[in-house]
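Below, in structure tokens: the form predicted on its own, a single chain.
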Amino acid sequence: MSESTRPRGAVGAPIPKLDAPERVTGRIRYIHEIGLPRMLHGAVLRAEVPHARIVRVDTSRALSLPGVRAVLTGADVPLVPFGHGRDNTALKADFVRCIRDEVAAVAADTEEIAREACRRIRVEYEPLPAIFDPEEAARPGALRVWPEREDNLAFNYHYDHGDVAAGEAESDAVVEGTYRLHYVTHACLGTSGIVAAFDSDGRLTLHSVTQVPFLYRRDMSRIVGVPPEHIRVIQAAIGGGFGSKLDIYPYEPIAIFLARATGRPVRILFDRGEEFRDSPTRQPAIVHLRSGARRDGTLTFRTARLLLDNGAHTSWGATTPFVMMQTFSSLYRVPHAAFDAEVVYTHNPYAGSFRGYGNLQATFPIEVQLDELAESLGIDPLELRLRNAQVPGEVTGQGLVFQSCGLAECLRTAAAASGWEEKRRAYAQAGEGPLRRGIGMASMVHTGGGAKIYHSDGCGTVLTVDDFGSVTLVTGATEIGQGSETVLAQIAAEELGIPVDRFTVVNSDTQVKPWDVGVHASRTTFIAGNAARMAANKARRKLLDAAAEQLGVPAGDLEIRDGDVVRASDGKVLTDVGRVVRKLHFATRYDVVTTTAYYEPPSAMQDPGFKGNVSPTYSFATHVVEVEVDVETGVIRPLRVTAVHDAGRVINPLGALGQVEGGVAMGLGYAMTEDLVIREGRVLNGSFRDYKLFTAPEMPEVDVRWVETADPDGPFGAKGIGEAPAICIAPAVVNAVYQATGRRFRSLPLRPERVALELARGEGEE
């Protein structure tokens, strides 16, 4: 094949997802489509009150229903504590502490019978006082959610660097404010579910939608009493993760206990109401932020005090301050910083991991307050950000090492592409009609290659080249719809010299795939990508050594291009990879081309003061949003979003574009429409009719641009992109609304009725 007709290189090519044909034809199997012989259906009865003592559970009417095979209560199963705070159990035997708490469970011949049996269970409660306001729960002497604890403090975090008092003393301008962030839910289109089945030897197979299959297997072993080596996790196609499936939730061990009790496979599926009521949320947060700058715009200090509502049990949501503090310490150059966060128990539903992992709640107050600081100094918001943007090689006060950093270039590119100066000037000079326009910006920093929260944050890969030149890539990484299969195939294909269409990626079975810590922290492209490239490199060298021996040509004179072995000097095809492998199989060496690799990133566990380089790389972005506000109705219409991202080398522009557009939609929802209404511990809008997602017809034009900084440790220079696009949309919207209306909002969402009411009250800050 001549150079002119050779296909484009794999890295940088806009390749559709490898599993796209299965998805669009309906051949892919979600958890709802997995059925096993003799499978039963499970259902869970949850609490009717947010706080009560369980006096009695009467299951007799449920057991008498034809088709019911088992009914379990807290008296029937081991109550092994689990979750990040070891404060949750599969079923509750003595007390319920939120309406999500699981009281009983049923396995039956059909889902309808199982749900009817749950309705027939009678639970006698002794209602107890409850506390729902996190500020009230944080006060000394408050009603305790867990009486055996001294107070309601689940976790607290403190971090500082520099000397805040000295920084404030040298400030020419100081601004402060309190910002309130609300509940939102993941709204995955695929609801939660599990299928649990024991075989005749007592081995357990779980068809699961977990994002962390190996950690899941380890932790589930302790909860249900099955050795981890006897647990196999097969991941069904995941119809949306966004962090919601990072933890173990009670319905999962419940399914296992029901399968054990009946001797038959059991499937539990959430309906849409359960998904809203019983799934984790994004953490609501109250943030008091204070920051200062010199007259020339140089930032001097930043202090943050946060209060997070933990809910009644502790999931991964309680750990989000670990990520938040990195933004408060290191988004722009801040010489003096202090961060304090308290996570308090209430009788509300508990929060979990959510795309951005606390960074939406951290970036919002910082970027809104930066605009206020710029105004007080008389500096353009763009100029203020540029004066404080870090450069490549810089180390932040917290110890984050920015080997690659395109923040300043993101700011400049976003400003130029959006027409920032011209539109900002034009909108400021516009008339006072009912429709007013504004433009706002915000930036972000986020881990771009995982976060070292476990002693190993690595990923394994097994790669095999068969006797016809096709490649099977077995990766520990998990596909949750983000396109990791395709990206990993592209990285390996680029390294190996074999086209992507000859690749099959295997990634769903813990009995087959090697270890990986899971899909989170925007780590897959960087960490699993490096592992895939290492395995491909070993295979390429083995193939070239074998070809050199077979052809009688030095290996250094050979290359693999498009599956052919060619002479490096002129590209002449000498043989093909399949023939090389066949000769390895049948000739005197009798060998196969199977290689393994394990990549552990060079990041480190932070010290007890939360200092250290927690991620091997960091991603940056700037978003500019233009809005039109109807000051009479409060309706905000986003007109255009300019999204500029430093994700290192972009492996798949098509997939990355989808990540950004999806993240923008999620960020717009967070800013303007989504609000999970919880009153006295109860979800009041548990359906898509009442919970307003930002939908495709409402999406503005999204202009996506890339700043490719080529991280030195990333596979072909790549960094993570998965979480970043959702992080800085909300503050950009709020900053644009301020320019349009003169009203500075410090809480979300900007629903029309709220905006209209606030504007009617007069100009100024919220």
The other form holds:
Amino acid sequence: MSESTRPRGAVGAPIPKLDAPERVTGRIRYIHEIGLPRMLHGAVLRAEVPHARIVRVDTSRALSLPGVRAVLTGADVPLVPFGHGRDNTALKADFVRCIRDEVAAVAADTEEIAREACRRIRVEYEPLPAIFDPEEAARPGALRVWPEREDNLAFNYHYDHGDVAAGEAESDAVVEGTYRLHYVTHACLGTSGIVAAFDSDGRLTLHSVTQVPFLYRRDMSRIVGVPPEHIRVIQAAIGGGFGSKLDIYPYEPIAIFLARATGRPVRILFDRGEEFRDSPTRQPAIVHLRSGARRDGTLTFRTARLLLDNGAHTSWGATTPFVMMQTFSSLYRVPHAAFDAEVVYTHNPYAGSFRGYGNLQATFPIEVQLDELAESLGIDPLELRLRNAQVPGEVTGQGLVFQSCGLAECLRTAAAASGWEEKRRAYAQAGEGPLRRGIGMASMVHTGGGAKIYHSDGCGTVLTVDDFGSVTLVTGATEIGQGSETVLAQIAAEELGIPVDRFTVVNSDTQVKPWDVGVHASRTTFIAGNAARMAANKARRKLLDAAAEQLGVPAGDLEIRDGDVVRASDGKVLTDVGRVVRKLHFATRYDVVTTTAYYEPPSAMQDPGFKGNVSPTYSFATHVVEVEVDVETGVIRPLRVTAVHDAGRVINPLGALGQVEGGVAMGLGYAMTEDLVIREGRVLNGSFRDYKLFTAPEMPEVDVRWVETADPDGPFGAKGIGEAPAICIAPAVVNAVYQATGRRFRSLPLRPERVALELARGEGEE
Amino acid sequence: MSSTADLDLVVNGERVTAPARPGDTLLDVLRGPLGLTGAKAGCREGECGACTVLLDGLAVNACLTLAWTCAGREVVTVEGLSRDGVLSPVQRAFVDAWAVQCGFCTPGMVLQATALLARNPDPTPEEARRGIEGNLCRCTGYGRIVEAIRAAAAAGRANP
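Switch over from the form predicted on its own to the form predicted together with its partner chain, please.
Let's see the whole complex now, leading with the same chain.
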């Protein structure tokens, strides 16, 4: 492949997103625009109390409403447990254990009738005591959410390397603290939904917004009792994913049961209130962290004890320690580390996966505590981080192999670009008046090519070069707006020598596309990219062999450039790929140019002690944030963000820039404004009015820079970028606020009323 | 479930008649009987801006606008911006700047930007940001969108 690594112009080019014209014209179809003949509309009735026995469900007033076609309760459907803890069911028959628990569902002629019918269902509850505080739930003898279990402990995780006691003995400074991370939610602009339709043979077609279509098909099969090979998943355009669609949630099998009960297609769409209340959240966490260093700043040990609120049922949130521990073990060089996490049931809503998958919650305490360590040692935060930054080729205590690693260069570039030294010095002098400025930094490491949590972390591709020289790239990968279709076309175009504008990417139908794990763990560029490149390489060789035979010259003398077959020595155009394929069809070999590839990354499943190289590569970043704090009102204004990322070779600088700018906005929201307020199990602020996303005028200037390490296994050197930009903003904000105010916050978000109150309480720590 | 009557509107330059109930919003009528689904129902309470359309040239939240208040008036939706397959300058700029990710906010953003440029053909970055403050985007962080608005403005000055 040596000559094909030579850039031809597609990789690294700022090519506009291929499907953007469909989106700017409003033509692309989201789940809200999928309609089928005779389709009914479904709605779901949820629990009104967080913990109760369901005494009686009276559906008669719903059934008597004209236009209602079916009403289902837990008594009417199979209650196959699903989810990571196998503790959720589509509808609940006997007990409700959190406020979002699904009690009944309606299919009707219109959405309006279906929702009205839900309001007419009378549920008699016997309210039961409930437990909402995870610390209380973790205590012996606490009220049990699942009485058949011994206690509320849903999962626990232990990881360690080295000898923490020895590390502590070598330490000149030790700091510790407790950090609390709150609930936030994805708040995708496009609300969730599904359309379920059975055909006359009992085969099921799901128009879905899932991020994991093949796993979805397999898992849904068990829940609804349809063989997986009889389930076709067609992904509608997805109006934002961010991990929110990585699991099956009850409304999805409910739609299938309603379709089965009525014999008609059924669509369920969430409204905005449901999207806030009834979608998964980011995993909240209480983290007790302790770490030490020698006088020169060399880190000696790190121990973390975490308590995670599982809510009443288990979705992916409960598995975030798996990612968190990578950060605790491997963000900077830590010779001795130990990590313990307990995940406990409560009667709260439950968390799913959310961009970063636990890494925001892990990076926050580590990076805030590093600044505290730096202060206690009298070392500049940049120096402390540089002293402990890994270099390429390092293997961490957990066995993560950093075959490409630009962490130190990210730190240096971010410092230089942000004016770190001068500003750090200038802001050290507390200003006059209420406006104080500060500058802070934080770094991160994240998987840059998936995570091998299944026996395969692979992706398939089918690529066809047709008789007019156009290319159809069928990829297993899923597009959620991140631009995978463009990046994959660029990679294949580079390999093939055929321009991107001749590509069509097909990526949304399990009946057509080959298998893929799904869109998560920042894996698509790396894994689907390598698969696309392999398929393109096979097609290129086939085209060149055929051209060589047709032209009577050795294949080694030929190249494909810009869709033409040229003489390698002087670039003279001899024929074009369309003509080569036509001759292949009609005259020479009676063959087509359709190739397949399956790429399996060289990563490993971890051992029972969670050791092993779970991803083929890792991405790194440093963010520097400059803030201005009004110490009277508590209003924090982010002035400037410098975001430096090592995502390997950048395939598309515009798309990558969009990932970083969007991740920074999401990370700033986590740090400063977004707070899903849950009291006694109820979401109190289920609207955009009360759940505050950053708006355009509130966004600071974002200066994005790249440290382009070339990953040896990445497609043209690329690594993943999807999650990284959201991960290390919050600690950088907190560190900047500390410099500005002398107050080190250990929980989020830094909303003005809270900041003002804390500052009014006087000097010291939270 | 109340009865409908015929509502006359001018949508994307064409006179149309649509059945509408007294409580229907402009968004209901556009997405329902008129089949113009470019305007999105992101929240139905005027908070996200995904339903933004132009009403007599001004950007409004179609989800908060009662359909009957629009009788006889001119509505422009995202479907009305491109003609004969040629994108409008704002649409073109959104494509070229990668101002689009999941795209759910995009039709509303494009119309808000179109309205902004109609009243201020040369906005500063700050004015461009203020211009779209009522439109939420979860994907882009707004940077590329502001870039697109500025590029569309520059293109407008080059080809007035």
